[in-house]
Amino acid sequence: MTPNTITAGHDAGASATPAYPMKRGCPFDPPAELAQLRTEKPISRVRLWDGSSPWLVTRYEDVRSVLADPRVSADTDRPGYPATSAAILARRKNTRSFIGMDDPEHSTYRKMLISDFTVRRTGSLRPLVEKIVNELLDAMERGPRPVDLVEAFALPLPSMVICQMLGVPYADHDFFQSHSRALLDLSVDVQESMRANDELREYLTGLVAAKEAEPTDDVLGRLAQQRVLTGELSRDDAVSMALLLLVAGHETTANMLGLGTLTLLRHPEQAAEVRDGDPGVVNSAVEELLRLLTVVHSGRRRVAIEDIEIGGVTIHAGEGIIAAGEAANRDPAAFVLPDDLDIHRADNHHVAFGFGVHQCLGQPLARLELQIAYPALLRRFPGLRVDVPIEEIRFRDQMIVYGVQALPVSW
């Protein structure tokens, strides 16, 4: 230990903790306190609404150290482990995701997925996402306007992809959005989440064991064949699996798309060269994008199960662990000119879809659907612009998954 290592025992001004997540100042950056914190104090403490003080880790190597750490948890279960809310505190004592639990436990429920969302098999999908935002800019061309972005196009475009992939109807996608919302609101009570997951997933139970009776070739089709009746995974845990797909399969792209619809519109210059379709610039802007707006903004959350010492402070065993993506992906010590949206920004290894063993199994997927979107909808409408004051856009401050409630446009 170095005569600079602080112990977590030791953690002075403990009455001047912040609470956490902090209040943004402008919408489309992470709090400023984040980044005095990175500047000043780069592993502290931290409040949590249960009274609780993890450590919070805001640069970028020491985020990347701690996610690719063996000595640090995913593990919902453990002592420890800072719940984002107490709904969610609640739901998970009765449903576990795999991306809450550990090798070798998440990597076998890993490994079951993993197939269907290759880079290679994902690629397959293009003529299928093409359709479907040809299709969606086709009804917002014939509509009225001005019209809500997220409703026409940022939501339902996600939404029929992964019901596509998954097996499950998208005629019920006003159900599954709204309680997909509701899992996702940190403001929501928590007999309310517990009634919306409860809900989804006895929707989610009635189409696994439709899907054992007679075979689909989709992914939940190849779960209920080939894993559940087989007798290697549960059906209830077939309908955990299928919860977090259709759950974050659509909501962080919808919102991706919103949000980076917006700020590209604020930097028309750039928005330009991404509506005229040069591959290798598209694939750089989504990156960008990606990096700058980091949608997931609560932290990955983590505990220690053993004593680290990480950017010389240590953490010991049993102790919380937020690792803030959102403070990492603006380092200045990782990224020039973090602030800035530069659609050109070369070796760009953001964490927005974390890292490590638990890094976003999806992002292949989330990474081509935005890649057609952007150009596709920036060409049909390349008057496209916002029809309210900045002022009058709502954001999505108390929700996991960061982004736009409603973005009206016109052209």
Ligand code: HEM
Given for the second form:
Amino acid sequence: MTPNTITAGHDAGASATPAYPMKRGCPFDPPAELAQLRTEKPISRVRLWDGSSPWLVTRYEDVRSVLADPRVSADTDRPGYPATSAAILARRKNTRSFIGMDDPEHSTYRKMLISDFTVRRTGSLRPLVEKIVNELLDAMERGPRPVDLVEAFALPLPSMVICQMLGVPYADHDFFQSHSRALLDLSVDVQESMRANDELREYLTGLVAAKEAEPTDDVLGRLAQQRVLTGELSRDDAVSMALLLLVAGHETTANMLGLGTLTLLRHPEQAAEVRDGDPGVVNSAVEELLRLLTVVHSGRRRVAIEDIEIGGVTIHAGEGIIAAGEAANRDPAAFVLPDDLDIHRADNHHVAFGFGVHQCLGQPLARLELQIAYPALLRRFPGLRVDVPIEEIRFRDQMIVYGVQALPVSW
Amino acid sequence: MKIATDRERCIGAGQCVLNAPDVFDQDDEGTVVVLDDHPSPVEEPAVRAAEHACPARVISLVS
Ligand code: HEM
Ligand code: SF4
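Shown: the form predicted on its own; wanted: the form predicted together with the ligand:
And the full complex, kicking off with our chain again.
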């Protein structure tokens, strides 16, 4: 659908269409309007940056059913697809990765990576993750106070882990961290975003080519040797996969670590339990933080390829759909006292990693890192505290992945 | 209780292994493998959790 050509006043319905994403009130909660929509109009039209008006789905059960529905497409090139920003739309021109494709194409690519991301395979990375966590904590302990937890711990941990897994030299972290940030920043203009994308592609192309020439025992090395050299995958496609993994692999977990630590520090009793480190408690605490914070917060974007009846509404073929995980994860029909942090919450089947065939590939890795990192951090610094008044903390409202920009801490 | 899975549609997300590690595994390609397709009734809650959690909806319980 093209931008609403309706002039003000002509269509009361259109002018009442709320803009999405909405502004947060409390930085720890999704916007209040989402809760209101979920109760009053759980499937309703919203207005996007480009004037289009896709359907916003806010209830837990509806979000799950939309995301698991084969009549719903994640193909960003389909007309009606509700793009997150002009920059993202522009980048699709040279980077199509499987997060924006449908089956069977999507699964052809995803299957090339699954063996590296199974629960058990990821579990074998535990010693590596523990070692990195300890080294980062050692450095924090030796360094000055206060220190920015994001820069000293939350960002380097997932960044080092994904580099090691993929076979990307961590020495280049300044380059790819700043470029990833540009890709995820909604306030960055199209040109700058394209430049970041192109530079990252160029960097990764060199890396994949090197791994074609010289085998390495890592994810990109295996892709280069077993898929690119065999002609199964083009180098360009390998680069798009690498780009997706690199960007998805560190900003997400990093923000869970930053915002998650801040959340725990605001709940000292529950933080103390996480510090004690009982594995059952730590695991359910991680799931609870994933649910409550839903850092990938601007909705899963889809487009209907057939007419779909859902919750008394007909979504027509070609209409955009936004499945708001951040609202679903606070649905009182699915979670008791959904706005509370309860690290003991049972049966926590949140949708923080999405649902359906695009559900997060890296979730076992993210879980492993979070399960190790939170208790280790709290144990090393039992007196850990935020060093600035809460009003001074800047939250990442303009970013595709929500979190804190920085978190000055002391102990 | 009997378990059915559709291996063709499995996306290897591993929710099954997380929820019921004694009943499910993933093969080298990440595809679900049922270790025990007639698990004891004590496993039922875990299997139901896996059925609910599986993002590709490929696990079903036939009783
Ligand atoms: C706490 C950390 C993380 C969160 C909250 C998260 C969240 C998500 C979400 C919501 C999706 C679904 C996108 C959609 O349906 O449109 C997704 C997909 C994906 N994530 Fe994650 N993610 C995290 C960590 C990771 C890590 C560590 C990796 C590692 C490589 C990763 C790689 C991917 C990939 C490749 C996809 C696309 C899967 C597909 O389309 O089949 N993620 N993630
Ligand atoms: S949870 Fe479902 S999709 Fe994931 S590995 Fe198990 S069966 Fe396959």
